[in-house]
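A single chain, nothing else alongside it, follows as structure tokens in the form predicted on its own.
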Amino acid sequence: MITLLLILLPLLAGLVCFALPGKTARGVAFGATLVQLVLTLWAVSRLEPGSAVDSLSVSLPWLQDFGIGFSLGLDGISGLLVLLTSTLLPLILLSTFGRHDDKPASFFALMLLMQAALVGVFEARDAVLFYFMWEAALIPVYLLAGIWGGERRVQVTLKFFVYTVFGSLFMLVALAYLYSQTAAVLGHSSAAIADIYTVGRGLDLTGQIWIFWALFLAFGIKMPIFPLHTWQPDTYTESPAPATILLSGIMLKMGIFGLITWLLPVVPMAAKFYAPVVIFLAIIGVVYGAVIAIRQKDIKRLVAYSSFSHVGLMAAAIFTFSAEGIQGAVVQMFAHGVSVAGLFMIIDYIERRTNSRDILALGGITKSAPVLTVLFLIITLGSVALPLTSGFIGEFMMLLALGKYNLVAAGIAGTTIIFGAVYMFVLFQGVMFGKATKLTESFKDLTSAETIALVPLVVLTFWIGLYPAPFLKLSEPAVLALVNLLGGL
């Protein structure tokens, strides 16, 4: 029942927070996320090696007459993403302790409700439940961006809403069709993930192609992948920092998770048929995102395009259908969540003190903020995949997989390392070095809460880079099971 508890705890705590005063709500929310982290660590430690979904799975009656159940489970891939979610939430809340937002109780409540829905997406083992959680995860972020966002928050949130609902409708049609076929194929209606797999694989190539594109649009928008990305830079820029961290650090992983868990195993023939097209689009995104990032002067927008570029490499690696590519993408999802959360936290700290995100208006911060300088540098190095840091392991595995698939594709995708170093060091140098400006001459170093929020991310940056074995061993059984399935077709 631990998988159910991982959804119920943030859900109930979030509902309670709505009725509490601001400071009390903050304390309850932070305490709930710490308990959630402990429970997640215990759950992940219970996962049995070699098992796709082990004894932690739970299935409760929901709509029994229709073959729909409240079915949850964890494997190495979903377990790693639930762990990422549970790790980032207390750090995100801790980073907000210096903020003075309106309606703080509602703010913290929505953060917890979003956590519950995100965990539900990764744990769902029923198509209807997966779709329900997918949609539920969008509502809090709409409200967070729409209420606490920047000046253009209304139009930007509307654009985000239109894109995501458009994609979700395609996914709904695909899942509904697969569900409708279960009675004919199995003799009874079922939305269980194993039965959806059976029906999807039984379709001919034409049928799989229709399902492929319906699911790919939904997951591609969420990631996002080129050319479905135009909502992302504006939404990341206009959203408040905590919502941006949730969007970039966790929510985009919903799309990648969808590819691995709900697209490849359901329509493997169509996935293999269109792999060259997806890899081509993904690599365009890798280069395009990096080039646009270099041209940005708004540091938040720069990191947004950087995130878009990194996601393109993950998508390309997944569609090599190799163990190195898929596992590299899985590990990189965790590593990217760590680095991008740290970057957006630091950007928020800088903006709070200077009221600016313009690289040209900043500079000289390192002279008065040595702690920020050191932590910012380490997280930057992890973001550019320096060896022995978090970004290196996944990026190396993904490029290795692309190299085996196609050397030209790997060579083009590999430019992300060069471009990444360019825009990240331009960012770091422009903000931290040089002469102090009017905005930065009285800059204050990190507070204790801000430092504590960043230190675990720095620890993870080195841990993943120096000793990735726990993360690789956790995801390996589920990855190998998927690769074996794809290789047998």
Given for the second form:
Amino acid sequence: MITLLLILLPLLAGLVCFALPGKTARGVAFGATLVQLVLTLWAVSRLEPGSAVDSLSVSLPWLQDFGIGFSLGLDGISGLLVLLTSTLLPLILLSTFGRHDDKPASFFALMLLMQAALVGVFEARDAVLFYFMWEAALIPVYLLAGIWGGERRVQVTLKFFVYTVFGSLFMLVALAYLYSQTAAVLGHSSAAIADIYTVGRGLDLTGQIWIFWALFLAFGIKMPIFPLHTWQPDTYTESPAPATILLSGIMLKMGIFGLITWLLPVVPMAAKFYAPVVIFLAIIGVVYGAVIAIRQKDIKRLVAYSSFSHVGLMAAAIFTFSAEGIQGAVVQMFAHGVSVAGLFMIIDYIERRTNSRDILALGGITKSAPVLTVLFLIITLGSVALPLTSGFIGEFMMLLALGKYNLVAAGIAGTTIIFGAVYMFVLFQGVMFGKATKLTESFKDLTSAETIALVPLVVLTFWIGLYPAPFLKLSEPAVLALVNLLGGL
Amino acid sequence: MNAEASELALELALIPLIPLIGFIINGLGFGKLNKTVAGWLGTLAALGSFANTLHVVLEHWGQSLTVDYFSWISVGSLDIHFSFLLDPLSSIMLLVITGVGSLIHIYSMSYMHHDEGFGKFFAFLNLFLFSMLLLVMGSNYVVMFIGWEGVGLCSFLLIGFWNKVPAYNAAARKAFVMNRIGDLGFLLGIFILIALFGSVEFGVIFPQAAAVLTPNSGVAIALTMLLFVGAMGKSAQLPLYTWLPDAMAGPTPVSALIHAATMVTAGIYMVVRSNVLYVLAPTTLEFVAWIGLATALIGAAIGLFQNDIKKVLAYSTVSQLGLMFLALGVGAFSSGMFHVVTHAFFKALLFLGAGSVIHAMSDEQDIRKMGGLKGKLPVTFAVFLIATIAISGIPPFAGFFSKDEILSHVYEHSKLMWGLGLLVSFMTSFYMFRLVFLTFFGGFRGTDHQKHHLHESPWLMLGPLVVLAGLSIAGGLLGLPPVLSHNNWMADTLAPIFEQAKAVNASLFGHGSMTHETEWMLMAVSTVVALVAFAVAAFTFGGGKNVPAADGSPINPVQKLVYNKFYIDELYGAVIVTPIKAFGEYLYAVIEYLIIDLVVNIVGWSATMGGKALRRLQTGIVSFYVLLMVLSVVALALIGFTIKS
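Give me the form predicted in complex with its partner chain now, not the form predicted on its own.
Full complex below, order starting with the chain above.
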């Protein structure tokens, strides 16, 4: 039942928040996310060690006559992503305490609904439920961005919405097709994940290829993968910081999670067939995003492109079908969530104080903000994958996987460690160092709420970097099971 | 684990942990702790680590011990442990790092006293020690890589220490990025090792190396070349050397510690550590030798005309590192290490001496504005002169022995290389004595204000200089040549490191077939070359004659070319940096917006047009669609549950 509770708690708390006055809603929302975090830790600790199968599963009959169930479950991979969601949410809320937005109650309510939907995506063990949660997750974030976003929010969020729905429709078609085949293959209709796997794997290569591209389009847009990414920088930039963090920290992982759970095991033959194409596109994205990031003047847009670049590496690594690659991508999903959330929080803190995100108009902040300097530097180091920080573990494993696949590919994708250092230090030095400008002369260091929101991210940055074993062990069985499946073909 | 083993594990762990604790306290306490406390805290962390190192190293001298702490990165069949290795090679590095490091900490207490970032400075110095110690203590390539990147970070932090100045920030970034270019090569090399051996442990790889790698096979060459790319970045070899002279933007003690005595020798250490792999790839070794020689020549040539006291020393470092790689390239691994050690002594001394001069000159670094300082700064002058004699290769000081050992191995390998090596020696001796004459002899050329403030440095600064001077004089005893002694301490101590390589190619590790006559001859030639260079420098600049003209005065084209460092920075700017920036602009403006996004918009637009037929249903308000969607999914869910019940 815990898996169900993890959806119900934020859902109900969110609905309650709509009806509360702003201040109370804030308290309720924050409290709910903390309880959710405790529940998540408990759930994750109860995952069967060393086992790849779903534990803690719940299956409620839903559209029973159609073989569609409200089935939930967790394995190491989805468990890690739920943990990421539950860790980031309270911190995001905490970081917004200094913001003065209109309609705070609705804002907090939507954040919680978003959390419920995200957990639903990661826990769903039924194709219809997965699709349902996938689309449901779009609505709160769309509203968050559309209501509280920047000047161009209407135009930008519309594009984001249409683009992602466009991709999801292909997924719907693919899943519907697989579902429609279950009756013929199994003797009864079923949307359960295991049955979808069976049907998908039973298809011939041509059939798998159709399904592959339909699913890939949906997941590829969400991540996004080159060249399906042009909605992303605008959306990240125009959204309010909390929505940007949701989008970059967690929501893009829906795409990667989709690849791992709803694509590779469904159509493994087609995935293998097209792996070189995906790796090629993904590596283009790595370099493309990084080179563009170097020239950005808007710091939020810079981080948006850097995120795009990082995601490319995860996609490429997954398509090596190796333990190193997939484990690397999984741990990097968590690490990237931590570092990108920290970066967007910091950018928000800076923008609140200076009303600017222009790297040329900022500078010299370090003088008056030592706490921000230290925290920002550590998050930056995590992002550039310095050893002993979170980014290194994943990047090392992913590049290793690529290196075993093709050393030249690893060399090209590996330029991320060079370009990453360039744009992140351009960002850090440009904002924090140099002479103070008009905008930064009277910069105030972080408040305690702002600091407390960042400190857990810094702790995680070192924890994952120094002792990643708990994270790696959590996802290892699921990853190895997937690798065995793919290798057995 | 028995008591003895756990004691060793603790003692070894403390070597890097003590500076790490110093870093954390000084880092968190910055602005709260007063300078005396911060300075002593940082210094005691260094000294404590040195004392502990001394204790551990002496207790386990000559042994090779691995201590395993925990499994760090484990995936599939690969299991990378956090573990340390104590053996003769790491012992020597540990002593040099903590020993020279401690002296530099002591010196910094006085040198940096007026700096507002004093506590931060000590925190960074301690962090640097921690990283460098990890680098040499790691028992596998990935732990080594932690330190490898860690020292890059510290270098970044310390070069850009005065972070209000944009040029310093740029230099800091340049150092980090150039190092990272090398690091990518190193990483790819590690990947090949994992593919070949399924491990990154030295203890697993080296014994199997000869069985797994066919000598001079493509994979052996690729592997060693990639590792060497890492060394090029860290140890500032062609073509990745241009960050090092720019690194002089950092405070002078940093130049001494990081950019001369320790961090830049990491590349040498790595190649020496991997000696068996390199012996299995003679082609790479030949390449290493030529890169080293070319770097030595270019660095020395540029050093001839520099007028900034720190820049002269910086190019000298580039050149000396080149010489060390030349040694490695001809298979003289132990000679390369010997030069690492003696160079650490005299180059740290030169930089700290230069710091003493700069201190006295009210932060002036241009030797054209100095002159005649020997009277005012007698101790600084004396130790600087000792270091100059040592680096110039004049017997019996330390540099002579290590350089002579290198050159005699080079002579056996190739007469041409030996000749070019002598040219490097000549230039080195020349630019160093030029520096001495222009700085300390003749009349004072600075401002009255500077003259008024001229003073010898306090003993907190001079003390470390005197100790380093002693080491620069006597350091040669660590590796006496065969004609003087049967025992070469350095070669004998390091011998176990080369066991496996010796099994592959024994000829590299013997005393060679050189006769004593040849040895005497080579020593005589080296000495004469250095003395002639000294004479030329004395003749040209003695008594403060021929002070170089101010910038902008007409000079001949060759001088101009060399003075401007062969325009290599400009070349990199034009060939690499600018194109990448332009490429970024192009991708952003053209590919991103004119092509990809336009296609996306056209697709979206056609869909809108196509949907016009269904206009009645379309209100065009997205929130309406959202509402519709929410309602339908909720309805769907409700229907589901009602049907069930």
